[in-house]
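One chain comes next, on its own, written as structure tokens: the form predicted alone.
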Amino acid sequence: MRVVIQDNYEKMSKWAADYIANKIRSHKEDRPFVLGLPTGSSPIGVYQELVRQNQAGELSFANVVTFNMDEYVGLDHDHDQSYWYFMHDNFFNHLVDMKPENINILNGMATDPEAECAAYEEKIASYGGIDLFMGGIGVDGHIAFNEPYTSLNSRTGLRKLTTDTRIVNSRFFGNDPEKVPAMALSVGVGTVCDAKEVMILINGHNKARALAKTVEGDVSHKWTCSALQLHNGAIIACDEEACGELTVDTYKYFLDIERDQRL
């Protein structure tokens, strides 16, 4: 595992866009990228990176095809809390050459959720799988909507969210849990480990505990962000502030390992 400390949270949102975009421009293989993509907060420099990139001319998106982790069940596209309009929103609105065919969002309003969620799995796996997932964490350490104590070999799935969840995602929803959907569709835990590389950013004081755990901790499906400790491409990218509680070893070590890498 890599454990990649910036300063501050515009400084880890460049770092992270750079290591995408220079993954992207040197693929070789005569398949797409494939790129897994989060919604939420962190991820929202580092989309707002890679768009200058790409409309400065110093990247292109024509041959990337992206997966997003999840969706809330019984949103449509045109509802301003779905994840298919906060990423349409935030991301490839402004993306001069992405083909919209590239774009797989889980389908929210599917009448058959089991079988979205199984067809999404075969189309990942029609490309080769995903070249690098990016993503968040909770600060119970969820990845996607994988709450604790989801199995770490979970593929995607329905996810009924908890009441936590919905507390902490009400301050999209007028600060109503009870409008905050209950449900959600998810890639697994293990969908986002069979990816290349994975790469979860890790930011400010309140997300300390779950980057803690994740670096450190035992791997338990109490903490589904543990599960990257098996992984052989594992990256966190944090800031300074989701530090606070690292050991003063463990800090000092990622400092010194990675004091002379690029990416």
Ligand code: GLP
Given for the second form:
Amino acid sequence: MRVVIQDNYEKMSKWAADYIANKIRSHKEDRPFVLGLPTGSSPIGVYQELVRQNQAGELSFANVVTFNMDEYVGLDHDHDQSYWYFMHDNFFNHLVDMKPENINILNGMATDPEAECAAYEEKIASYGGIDLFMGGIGVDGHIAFNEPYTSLNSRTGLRKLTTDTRIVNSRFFGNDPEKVPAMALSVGVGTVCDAKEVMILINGHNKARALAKTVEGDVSHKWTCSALQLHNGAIIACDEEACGELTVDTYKYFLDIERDQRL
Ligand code: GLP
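Moving on from the form predicted alone, please list the structure of the form predicted together with the named molecule.
The complete assembly is shown below, putting the previous chain first.
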């Protein structure tokens, strides 16, 4: 696992965006570059930088296919808290050459959620898998909507959200946890870990415990993020604020090993 510690959120976002852009640019295969994407506040800086590079003609998305991590059940595309809306509002609508048909987001209004999730897995496989899955993390260490005790082998499916997660996410729903959907469709931990590379953004004091559990904790379904320790291409991009609960030797180790390594 790589842990790339940046001074602040802006530098973390720039580093992560440059890493992704570099992967897209250097992708020489006939098949498209397949990029997994998250929602949340953590990736917004990355999206802004990728949009900037795209609009400046430095980065093309013409040969990129995307798969989003998750979607609330019961919110349609027009709902301003649906992840479909978030992704278009914060990212896709601003790209000059992203093909709408290359955007994949789970449909939270699907009448048959299980069929929707099975089809999503099949579609990912039809592209030869995901090249790079970017993710965020919950304060309880969840990746996508894989709450504590979700199997580390889980695949795309229906998830029940914990009260804690609904409280945390209620900031987008008028601070009323009851307004946060109780269910979501989500890729599984196994789906994320099947990607060739996984990059998780971890920033801010409130994620310090999750970062420590991801990097130093035991591999356990209690912290689904810990599955990344078994991945051969896992990168944590984080800021200083999130490092508050790392042991000093871990913190120093990663600063040392990443020194002079630009991407
Ligand atoms: C939600 C999403 C996760 C995301 C998490 C953290 O629960 N399902 O994919 O990582 O929020 O969001 P934020 O980046 O806003 O802290």
